[in-house]
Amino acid sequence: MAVTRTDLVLADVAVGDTVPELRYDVTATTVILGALATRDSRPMHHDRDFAQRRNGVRDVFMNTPNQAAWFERFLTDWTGPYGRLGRMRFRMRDSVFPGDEMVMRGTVTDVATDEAGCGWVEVDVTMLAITEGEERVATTCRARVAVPVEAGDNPWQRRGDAWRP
């Protein structure tokens, strides 16, 4: 499990930056838990028949909001409390089903200032799904999350013109 930080400001990071991996074993009940908190009750996510005969998949898989969540969690375990999410745009290439093991991995691919003050990292993530020693890339993200220029900012308290993310 990643270490969340309390600490991090914009000058401890560069371009390059590796983010801390974050690894899970995904169960029927992360899947199931996942589409119940976000609302989904679309059988392909909660009912291993429906999964296997409608759609053809091995199992029931994670749905997107899941993702989302999951994205998030690692950009703010590697953050801490002050990261704040601007951005995020994913892309599905492959199902996770229980049993695989979920591991992410990000990269920072850019680190800046804006008009305001904001501090801003980008990091490319990826999400892996790995099944009986099998590595496939399911998910690819890019993000841009504001963090603390400086001990004492605090991104979440900026609104208006001061937030743009």
The other form holds:
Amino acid sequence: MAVTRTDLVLADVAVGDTVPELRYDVTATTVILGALATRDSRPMHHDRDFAQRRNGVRDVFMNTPNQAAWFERFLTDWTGPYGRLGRMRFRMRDSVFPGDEMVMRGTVTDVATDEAGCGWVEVDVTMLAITEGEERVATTCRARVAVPVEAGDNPWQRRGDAWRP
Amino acid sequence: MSDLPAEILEMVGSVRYEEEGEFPVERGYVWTSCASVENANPLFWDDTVAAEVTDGPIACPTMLSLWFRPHHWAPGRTEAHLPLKVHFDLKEALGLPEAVMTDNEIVFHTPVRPGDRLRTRQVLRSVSEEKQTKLGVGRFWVIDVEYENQDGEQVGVESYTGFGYRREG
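Moving from the form predicted alone to the form predicted together with the partner chain:
Complete assembly follows, chain above in first position.
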């Protein structure tokens, strides 16, 4: 069962919960704006000829730091501003191109409180790229996100040994 | 026994390319980043929320690497200033003209704030034997990039797994 997005607390979350799905129609502007926003001027992210000739792919494709920003947005849409990313691990399997529909889905795999009293949620997120009805797994991400144990708790206030991402 | 050249073996575990970012952390890029992915998190758009939650504005955690992306051009610069230089050193030293990143892990520590002057350093952790993949023949490598702020606080660590290769045919 999906949970609501703002000011999520640990008691709201259980293993098996799903994060509300995000669907987005990717255009060349999406890819190029993402490259620009991450100060990435490498041509495979804005020059289709280069991407085809040198990378052997059909078009320009979304870069990794911009994908990280998409994962962050997907997760914090769900947690609200008190959600604090601790760790993200991505695996890039395929590329996201203009013309694809990008779909992001997430499932909670663990809910725990560490020895410092910080509440943690582990989420497996999949970024899919759909081209003319054909679905490909573009990137997978395992994220560890701190959320308040209860109202009034704030993971962002944790420092030093109280923060164990 | 490793088939790696001695210069590569010497690189494993050594700290390289310690440097300060070319510019301080700034909010304009935070908004540009949020706009690129339509991120409406009020932490980045509403100063009241930022004051309440994070004691003032912060940068999006996943923006860590962009503070070290060099300017595309700068006066007097005669050659391209490449980010993740160890990755490009490996491509050149191993004669592998193409490369992709396959895995990326980021661990987030002290929040990054507008005005911070961040420092970074790169450490090559490992290089694999030659492997055949659908892209071509090449090697996987793992590079850690460590980041800290002007007060010496660690703000994050990124681990990149790259695959350098030669296209077949």
